[in-house]
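Starting off, we have a lone chain in the form predicted alone, written out as C-alpha cells.
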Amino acid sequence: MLQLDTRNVSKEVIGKTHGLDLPSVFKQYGSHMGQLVSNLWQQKDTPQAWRKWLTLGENETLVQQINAYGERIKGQFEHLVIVGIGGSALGGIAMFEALLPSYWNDRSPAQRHGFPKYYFIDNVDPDKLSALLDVLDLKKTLVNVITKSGTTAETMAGYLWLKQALSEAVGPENVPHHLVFTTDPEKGLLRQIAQEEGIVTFEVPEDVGGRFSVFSAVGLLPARLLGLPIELLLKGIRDISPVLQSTDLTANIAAQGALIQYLMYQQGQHISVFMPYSAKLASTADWYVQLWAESLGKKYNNQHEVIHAGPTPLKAVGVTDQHSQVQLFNEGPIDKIFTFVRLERFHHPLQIPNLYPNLPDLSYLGNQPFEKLMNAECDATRASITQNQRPNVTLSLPELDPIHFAQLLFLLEVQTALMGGLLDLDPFDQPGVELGKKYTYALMGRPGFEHLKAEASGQMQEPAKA
C-alpha cells in the first residue's frame, strides 16, 4: 500500500514558524475531517453530486465490455489516435507514460506484442496536426474520440479533420470501423452521430467530471487497446478504498494530505509543488496540476461569497528539476508545500560502470545501481528542503505498476475532494473554464452565442495610444 510521510511538516523538524504541531492538529481537526470523509462517500451515488467517480473501481461490467471490444479488433490497427482535451487526455497520457515501456512508439510490433502505437490530439495547433498524417497509416488507424457533450470545440475540430482524412484514405463507407466514441450515455452530438452512422460507443458516466474520469472508459478503453491490464487498475482502487473511507484521521492518508495542504495554504504556502522522482511520472504531475487547479481555483465558496481561493499547483520532476527549480525552492519565498513521490523499487536494475577506478571523484559512482542514485537524489532534495524549513510530505509507492499507479491517482482525487470541503467550495465544477469556451464559440460563429461576440472581442481591443 502507499505510504504518506508527514514528518517534514512538523514543528519538531522544520521549526515553529512554518511547522505544525501534528498531534494537536490531528486531534483538533479529527472530528471535522471524519465528517468530510463521511459526507463525501455517502454522496457517491447521489444524482448531480458529481461523486460517481468514487464507484468506478467497482465497474466489472465495463471491464468485460471493453475486453470484448478489444478482442474483436485485436491486430487490426497499428495506430491508435486519442482525440480529447483536459481530463479526456491528461489521465490517459499519465497512465501510458507510467505503465507502458518507455519509447513505446519507437518499439517494433514484436516488442509491443502487436499492440498499436498511440498518439494524443489534445491541441489544435495546425502545424502539429498536419505532421501527424506524415506518421500515420490511416488504413491501419483507430481513432478514439472522447467528449461527453460532443460540443468541445477543440476535440470536435480534431474529429472532423481526422474523419475527412480517413474518408479519403479508406472510403466513407469504411470510416465507422475506424472510429470509437467515448461520450454521454444518452445525449449530445457525438451520441447522435454514432447512432446515425453506426459507430461503436462507450460511456462517460453520469456525474463524473472530466478530471475525475480516468478510471472510466475515458482511460480504460485506450489502456486496454494498448494492452494494459485494466482489471489491475480497478483492483488497486478497490484495495485502497477502505483506507480512504476511514473517518479516523490517523488512518486516512488522503484526509491527512488534504488537512496538511489546507493548513499550509492558510498560513501562506499558496503553491503546491508536486515532484515525483520518476521520469515515468512526469505526465502524472501534469494531470495533478489540472486536478488541483480546476477543482480548487474558485471565485465563490458554497455560500456564494467571493473568496478567490485556490492553491497554485506547480509541476517539478526529479532529478531534472534539481537543476532548474530547486534553487528557488530552497532559497526563494517560503510560500510552497511540497509533495515528493518516491518509488521503493524500479523495474529495471541498471548499474553504473566503474570505468575510472583511479579517479575518486568518479569511482564512488562505480558499480552502484542507478536506483540507489535516484533515491539518494530524492532523499537529498527532501533533506535540503527540510533543512531550509520548507514543509514537505512524501508519498512512497512500493513500485510503479498498475495497482499502485491507480492507488496514487485515486488517493490524489480523494485528497482534492476533501481539500474542497476544507475550503468550503465546490471542487467538481469549473465555471472559469466555461466562460472561455463560450467566448470561443462566439468568436468562431457557433449559433446561439452571437450575443457574446462583441463582449469577447471587446476584451481584446488594443488600448488607446497616449
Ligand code: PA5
Second form
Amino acid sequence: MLQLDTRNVSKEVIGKTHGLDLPSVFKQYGSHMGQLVSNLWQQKDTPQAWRKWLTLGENETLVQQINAYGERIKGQFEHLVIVGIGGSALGGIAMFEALLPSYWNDRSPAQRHGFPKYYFIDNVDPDKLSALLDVLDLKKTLVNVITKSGTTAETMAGYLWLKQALSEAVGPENVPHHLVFTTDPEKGLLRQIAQEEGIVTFEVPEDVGGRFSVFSAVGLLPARLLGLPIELLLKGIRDISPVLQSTDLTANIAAQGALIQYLMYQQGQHISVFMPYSAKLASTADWYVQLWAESLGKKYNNQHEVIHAGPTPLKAVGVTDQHSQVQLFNEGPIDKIFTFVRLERFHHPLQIPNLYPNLPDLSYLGNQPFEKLMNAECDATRASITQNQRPNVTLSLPELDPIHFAQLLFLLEVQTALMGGLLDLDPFDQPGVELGKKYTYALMGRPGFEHLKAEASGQMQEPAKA
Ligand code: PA5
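The form predicted together with 5-phosphoarabinonic acid is what I need now, so please give it after the form predicted alone.
Everything in the complex follows now, all chains and molecules, and the chain you saw is the first one.
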C-alpha cells in the first residue's frame, strides 16, 4: 500500500513560521474532513454529481468487453494511434510511460510481445502531425479517437485528417475496421458518426469528467491493446478504496494530503510542486498538473462568490530537476508545498561498475546500485528542502507496477476532490476551458457560435511594434 509521510510539514521539523502543529490541526479539522469524505463517497452514484469515477474500480463488465475486443483484433495492427486531448489523453500518456518498458516503440515486435507501437495525437501542430504519416503503416494502424463531448475541435480535426489518410490507404469501405471510438454513451457527434458508420465504440460513462476518466475505457482500452493487465489496475483501486473512504483523518491519506495542501495554500504556499523520483513518472506529473489546475483553479465558490482560487501545480522530475529547479526550490520564495514520490524498489538491479578503483572521488560510486543512488538523491533533496524550512510530503510506493500506479492516481483524484471541498468550489467543472473552446468554434466558423466571433477576436491584442 502507498504511504504518506507528513513529518516535514510539522513545526517541529521545519519551524514555526511555515510548519504546522499537526496533532492539533488533525484534531481541529478531523470532523470537517470526515464530513467531506463522507459527502464525496455518498454521492458517488448521484446523477449530475460527477463523482461516478469513484466507482470505476468495480466495472468488471467493461473489463470483459475490452478483453473481448482485444482478443478479436489481436495481431492485426502494428500501430495504435490515440487521438484525444486533456483528460482524454494525459492519463493514458502517463500510464503507458509508467507501466510499459521504456523505448517501447523502438523495441522489436517480439520484445513488444506482438503488441503495437503507440502514438498520441493531442495537438494540432501540422508539422508534427504530418511527420506521423512518415512512420505509420496505415494498413496496419488502429486509431482510437477519445472525446467525451464528441465535439472537441482539436480531437475532431485529428480524426478527420486521419480518417482521410486511412481512406486513401485502405479504401473507404475498410476504414471502420481501423477505427474505435471512446465517447459519451448517447450525446455528441462522435456517437452519431459511430452509429451511422458502424464503428466499434466504448463509453466514457455518464458523470465521469475527462480528467477523472483514466480508469474508464478512456485509459483501459488502449492499455489492454498494448498488453497491460487492466484487471490489476482496477484491483489496485479496489484495494486502496477503504483507506480513502475512511472518515478518520488519521487513517485517510488522501484527506491528510488535501488538508495539508489546503492549509499551506491558506498560509501562502500557492505553488504545489509534484516531484516524482522516477523518470517513468514524468508524464504522471503532467497528469497531476492538469488534474490540479483544471479542478481547483476557479473563479467562483459554491455560493457563486468570486474567489479566484487555485494553487498553481508545478512539474519537477527527480533527479533531472535537481540541476534545474532545485536551486529555486531551496533558495527562492517560500511559496511552495512539495509532494515527492519515492519508489521503494526499482525493477532492474542495475549496478554502477567500478572502473576506476584508484580514483576515490569516482570509485565511491562503484559497485553500488542505481536504485540506491536514485533514492539517496531523493532523500538528499527532501533533506535540503526541509533544512531550508520548506514544507514537503512524500508519497512512497513499494514499486511501480499496475496496482500501485493505479493507487497513486486514484489517491490523487480523491485528494483533489477533497481539496475542492476544502476550498468550497466545484472541482468537477471547467468553465474556463469551455469558454476557450467556444471562442475557437467561433473563430473557425462553427454554426451557432457566430455571436461569439467579435468577442473572441476582440480579445486579441495587436502586437506591440518594435
Ligand atoms: O478534464 C476535462 O474535462 C478536459 O480536460 C477534457 O478532457 C478535455 O477538454 C477534452 O474533452 P473531450 O473529452 O470532451 O474531448
